[in-house]
Structure formats: structure tokens, C-alpha cells
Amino acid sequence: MATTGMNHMQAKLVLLGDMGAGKSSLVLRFVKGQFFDYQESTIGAAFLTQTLAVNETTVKFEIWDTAGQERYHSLAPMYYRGAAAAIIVYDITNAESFARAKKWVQELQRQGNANLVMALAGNKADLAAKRKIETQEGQSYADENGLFFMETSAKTAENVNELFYEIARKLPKAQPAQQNTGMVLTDRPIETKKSACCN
């Protein structure tokens, strides 16, 4: 088992929440550092990768940005399907859009993948005083879903690189397939073999 320095990992990341609630400011300001007020809606779903540094792994997000309207929800199955990781996007002065954000998670639920790491971001932080979702609702509510949770805003870049470095940290760490701890559930047994080294 010689380990050369780093380990290198991709991870699919999928995007979802109501329109509006920020999804596309998030991704803007984590792989590019922009904010603009005003951002264009997503049409079908953007795509962009960052790869981040996290304990002895790097990981290279392949991030897909999905569109929020309705018209546009039939196809976010072909984004989240094979995902490892998704966040989902509400906005706290919006409680239609956290209604929705719920929705969201009962369809990941429903897909039944076991290893998925699902943040819920509650965006907009900024507008705290216009806020109609309470921060420990949120978290409740995250707690109850087995989803980790942070407030964020785009805008002032508050939570939002740390969003993401938390969803590297929480990443399966099976996937450089090196140890086998017996405890790795996958349906997917293929990986295990590929182990035998340095061909």
C-alpha cells in the first residue's frame, strides 16, 4: 500500500431548490468568487467543477446547478441519479421555498441511496431581518432527515466555502478504493478488485 502523497477523488455534486433561492449564486461564489445581484435564471442545469484540498484528499466536485422552476423538475433525475453528493437550496425569507426544499429531500429519500451526503442550505443569510424561516427550524429539521445544515449567503460569502469543504469531509472515503473496513455499502461491488497494485 504505498500511498504517494495525495489521494484523488471525483465526486458528483447536484444542486436543487425552488427558483430563486440562490442556487447558482452559491456555485458562482464557491468556484469563481462572484456575486451579482442580479443572476439569470437556469435553464435545464449549469455545470462546473472545483476541486477542493481536504485531509490528505483532493477532491474535484463535477457540480450541476439545476434549474428551479417547475417546468424543468422532470428532468432533475438525470442530474442527482449517480450523484455522491447534494445540496439542497432554500432561501430563509421564502417559507414556499423551504416547503420545497422538503420535497426535495423525500425525492432523494425515495431514490434509496445510502451513501448520499445531503447539506441543506438555508441562503440569504444576509437578510436575516427579512427572515421567515427561524435558523433552529432549519436545523430540526435537518436533524430529523439525517442531513447536515448551514445557514449561507452567497452574497457576503458567509458559510458558503465552508458548505462544500464539509461535504468533501463527509464523502464516502471508500471511493479511493484502498482500505476495506468491511463497513462500506455499496451496490456496487466493482471497485473492490481493483485494488491489486501498481499494474
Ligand SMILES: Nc1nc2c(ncn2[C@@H]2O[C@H](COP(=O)(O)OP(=O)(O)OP(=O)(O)O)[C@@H](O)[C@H]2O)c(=O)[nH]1
The other form holds:
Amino acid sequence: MATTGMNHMQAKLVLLGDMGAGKSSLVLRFVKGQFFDYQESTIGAAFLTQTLAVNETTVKFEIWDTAGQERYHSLAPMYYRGAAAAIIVYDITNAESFARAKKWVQELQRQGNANLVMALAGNKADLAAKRKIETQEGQSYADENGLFFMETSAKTAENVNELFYEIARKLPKAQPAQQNTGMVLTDRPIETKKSACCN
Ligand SMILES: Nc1nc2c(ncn2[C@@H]2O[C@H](COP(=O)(O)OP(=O)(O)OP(=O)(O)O)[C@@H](O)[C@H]2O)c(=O)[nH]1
Ligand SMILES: [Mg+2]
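Switching conditions: you have the form predicted on its own, so give me the form predicted together with the ligand.
Complete assembly follows, chain above in first position.
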């Protein structure tokens, strides 16, 4: 593949949703290709990065995986502030988690930026036998609120890469990463201290 004309961008992405919905599991599947049946509940938040190539652009996702436990709710603005994208996750077998997802959407609509790319993920799609929220219910809510919607499974990997690729495709094109030339540029003139020594 030719590297000429390749653009690089970075995008802060935040995951929000009820505890146990599968936020960490989705991130772990996407970043490391792993899944754990006994994934530990997140404390505070976790930070991971992953880079995707979409057409002529590489997108480096800077991912904040937040803790769903209610006692961490007040920390959330630190993580969604300045975010380019948000994934709101619920568990299709848990109606309460769907209600919680709607609350997050409302909070982001009130406080988030207007250009935020928002995705709704109905996770644990592999547990269809225990399903409480029909696909159409998630899809309709997403359509009404201008989010895009996918049912995912961190366990089987269904739609996990697709979710992040779709976000990458939807990001506005005007967020070039800072070119890292290895040079440090400064506004200040280089100090030319006259040394008293050595003449
Ligand atoms: N069957 C199934 N289980 C899943 C899936 N995703 C996550 N789990 C399980 O659900 C439990 C909770 O997953 P986590 O990824 O820790 O959920 P979380 O949203 O990060 O939870 P908090 O960190 O507490 O907010 C774990 O036992 C996972 O193994 C999935 O797609 N299918
Ligand atoms: Mg977690």
C-alpha cells in the first residue's frame, strides 16, 4: 500500500453504560482480541489505544473505558468532555441497562458537543435466549436520537470491529493528529545567558 497521501488523526472515544453491560469486554476484544468470562468491574476508568486504517486515513482511538457503577457517575464528564465519539453500551438481557443507556444519551445531548459521534451498542447478542430488549427497540431509539446502532457480542466478537470502523468512518475529517517531527518548537527565544566564566 502506498503511504503517500496517508492522513493521520486521533480521536478521543468514551464508553458509557451500566455496570456489567460489557464496556471493558468490548474494548478488550477490540484492542487485544481477548474475552474473559470473569471480567473485573472497572474502578474509575481505564485507558487504552488502538489504531485503525480507514481508506486513506489512520485513526488512533484514545479510548476511555469508564466504570458503570453509580458511585463513579460524577467522574464521567472528565472522560466525555472533548470526546469525538461515544459508545453507549447496554446488555440486551437487562432492561435496566437499556434504561440506563437512555439516561447517558440524554446527559450527552445536554452536555456533550454537537459534533459528537454517538453509537448505541446492544451487547451480549450471543445471549439471544435471555433477550429482554428487542433489536427493533434499540434501533428505533437510536434512530429517534441520531445515534447509530449495532448489536454486538464481546464474547463471539460479532460486530465489535464493525462498531469501531463505523465510528472511524463517521468522524469529521478535520482532526489531524499533530505531526510528530521530533522537533520541539517554542515561542520563547532561546535564552542566551552570558556566562561569567571561562574567558
Ligand atoms: N455472554 C456474554 N457475556 C459478556 C459479553 N460482554 C461482557 N460479558 C460479561 O459480562 C460481565 C461484565 O462485563 P464487563 O466488560 O466487565 O462490563 P462493564 O460494562 O465494563 O462493567 P463495569 O466496569 O462494572 O462498568 C463479564 O462477566 C463479561 O464476561 C458478551 O458479549 N456476551
Ligand atoms: Mg468495565
